[in-house]
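Consider the single chain below, provided in structure tokens and representing the form predicted alone.
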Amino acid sequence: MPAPTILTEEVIAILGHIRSRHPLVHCLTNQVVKNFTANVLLSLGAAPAMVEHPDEAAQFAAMADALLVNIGTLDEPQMAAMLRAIPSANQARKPWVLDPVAVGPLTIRTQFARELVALRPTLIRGNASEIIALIGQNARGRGVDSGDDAETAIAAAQTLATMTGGAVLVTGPIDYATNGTETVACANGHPLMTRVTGVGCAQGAVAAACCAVTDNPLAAAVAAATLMGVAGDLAARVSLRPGSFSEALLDSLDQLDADILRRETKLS
């Protein structure tokens, strides 16, 4: 189906702002995905930084254009850095993104993520089970994998967005972005994206870069879904195996432009 013109043009504008402004994204993210996350941001046109000492994290969060908080390999020093960086970003009026990896089955990270929600993230990005668990409902997550369909998490996402005053991006075969009142579906993306470590986590960093260049959290969520999804579609046309696909995905992010987005975007 043709993409809604206004939404697609908003995504194109956000990509253009990222390419022209090169927003600096402060990534407090998990140990498994740091290199890939940095390369995704660079391919898109943003600038990554991984500053993790708690004192430096607080200082740097105010300097960066946006902050990513990803709890995938959570430990005490990282928790301390996050609890220093987030208030600093808030005080400096810098947007921040929460990626509540594996929330639900594990107690410490679940409690911690719910505490972070109270600090009002600009955008929350997670799979259906993570989003459902984040508001205290029963979910069927297994580690980082969702056991729930994205559609079943829309109501929970709308609740979260209303709580935070921001936006929520629920990922799945179809991604759903909401600000609590409006909900947008993005049907871009390819199954190979689930077979490369770090693609989802890197999307959280892309969301932070998008937040850095727009005051509209819903537009940032839609852009993060679209940019990664379209790049995944393009990459799958030239690579059908996970190893080469990861390289093709970086190349496709670099390749994105207005013409490609107008032709490929699947928003409704």
Contents of the next structure:
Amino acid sequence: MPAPTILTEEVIAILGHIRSRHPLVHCLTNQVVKNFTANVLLSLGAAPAMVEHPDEAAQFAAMADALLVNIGTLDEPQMAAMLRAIPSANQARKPWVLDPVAVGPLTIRTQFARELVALRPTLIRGNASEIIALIGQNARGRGVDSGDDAETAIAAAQTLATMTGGAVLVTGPIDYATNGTETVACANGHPLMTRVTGVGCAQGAVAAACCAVTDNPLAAAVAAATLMGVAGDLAARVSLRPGSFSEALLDSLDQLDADILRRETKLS
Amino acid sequence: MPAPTILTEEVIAILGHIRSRHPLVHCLTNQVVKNFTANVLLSLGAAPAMVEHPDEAAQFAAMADALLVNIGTLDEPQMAAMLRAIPSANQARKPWVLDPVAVGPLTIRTQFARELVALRPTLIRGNASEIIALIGQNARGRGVDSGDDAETAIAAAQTLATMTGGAVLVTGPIDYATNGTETVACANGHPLMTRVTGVGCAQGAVAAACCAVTDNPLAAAVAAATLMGVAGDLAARVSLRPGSFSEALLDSLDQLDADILRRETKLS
Amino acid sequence: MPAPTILTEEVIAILGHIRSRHPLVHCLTNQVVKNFTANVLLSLGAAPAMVEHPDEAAQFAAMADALLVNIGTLDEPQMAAMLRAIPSANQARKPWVLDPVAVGPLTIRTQFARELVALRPTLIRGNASEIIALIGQNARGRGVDSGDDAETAIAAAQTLATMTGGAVLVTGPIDYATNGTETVACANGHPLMTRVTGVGCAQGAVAAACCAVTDNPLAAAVAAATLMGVAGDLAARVSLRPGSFSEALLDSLDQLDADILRRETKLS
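Alongside the form predicted alone that was just displayed, please also present the structure of the form predicted in complex with a further copy of the same chain.
Shown next: the complete complex, the earlier chain at its head.
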């Protein structure tokens, strides 16, 4: 496992690349969080774009720097768009992130997400219940919330990462990032992040932005956990009410810099 | 008609149940307000989920604690999802709320909403024009705004409630909740609530959360009117501009407690 | 070219009409910005409505005071709705605005937007790359961002305006409004407006609201540029971070008045 200090410097480098290159992130994501996801990417320094028509999604996935596939409000047209965009990204050697929202209790998305795993996402981000369900075990998710602790999903995450050759990020009070052999814990973040819709989904988009600027999926997963987590920590010092916290979270993403990250990251 | 003091205590009890049980509210709602609706539910203490695929919507309506059906941006796929989800909720004895947005001037949704009334929603929430149009009378609505006073819709609301066996909430400067025999007025709320998109639609989701924790639809309607109205009153003391008011409204929903409700409710 | 002072008074008159008449703006717009667009219109004093079902979109376009057609997340159902709504608006002599988001690099929308130009939009709003691509020249757009300077698109904008008989607004650090013969520059606005998703798209909706209250498309284009630009200038004095800037922008739209506009407009 790499030393936390080295990891923090890698997160700082990734943030620097996002700020200088403004990676274009193609987001095929759910209807609830499109606006917030775009604002999170813009606040961090990346460039969002949502292109939904299946033909255009295929065309655009090859042009963008990374692709996000979030199945939160999956419907047939979006499934078609995803099945066109992912092979296009793969063929153009662009990284893509799978966020298997609410996989487990719901049949169609569970089967669909398992099919997507076979297309080898660069990074998978989910809560413990979703990660456990994704490899076919029984999980206790309820809607978008996890019924399982992140710790219980570490083995499933490692299995998944080995299957895909990429990284898996299991989110919870402590986030765990793994590439199957190395596993890193990130203790940043604040409970209020679960009181604002789309924070987790937006983290998937941040993960895609990170994948666009590094060839190391594990580093991208650690960066996504850390950047969102530290921004959440900063925001909770501004407000402990969800409306103003949400705004402070966007401001904090904009405010992140090397000094803040060196002071705040809780990696191990 | 129950005494206002008893009603206030019932609203407080409903809020307490929402905070302790976090009812999962399945929202089939319009594209404009999905994010805000989810944040309103989270700020209050409930758990939102938007599941749109018709097969999954049917499956999820039986799992969730309540269902919201808001027809603001109705299209054919969403109509199919609603027609799958409502019978599923009915069969699982889960409450559901109908928000007949812009019924009256628009033909397809007007006919569709009248069909939904026959499926016996636990609660209907609409402005005066929508409620009047829903029982087939001529109303004066224009887009999402009411051209009629809430008072003129009370008789129509009572008729509707008798038809469904549930409650009807007519919203306006004063909101009226009725179960057909009893009618309660709620004078909380602030004009700025009409300057932020989705406040009314989110109230429908709050009504669904309330229905999930009480067997009394009238009490749920009174609670939805009161909780949103008092939060609006508090927010208007923080800001009288729409952007910051919107954020303050979410913060105020989080801040609501028994003392505030006892001090602020204007029920009669 | 009209004198800037006269133009400022025209913008003030347009704002006054929006505040007194609350024009109902039918927005067929992209999924990312529906909520923010509605809030921008409400903050300014207009009334938003999103009606997506093709049959209802046709019916509603004739009832509303103006129509916005924004192709940011175009899909087949929305294309159908647009092709029903636009002729309906034209037949009812209601103005409509075209926002050709990301035209150029993406094939389907580029061809579709060019077809829409033949239906003679009252006003077209786009960045330089989009305007250049719309008349069939090679542009350098990347996703929703322009790769070209607004200045390079002025000739294309004048050509387009002559083709449609309406106005064209080219946005950038300086916005240019033209009706083909007269061209006005607006230097209001702040770079932070590009760090909040949907500011440009919402400007298209504001342009539609302006078209609803004046018969002069050029004046509407100048007003849309000025009202959003001045609100951005005011918001940047409240906050230079994107989350709080976004909220301040809505508050500033609400705050705009004749004195502020006389002091702040930068027209030439």
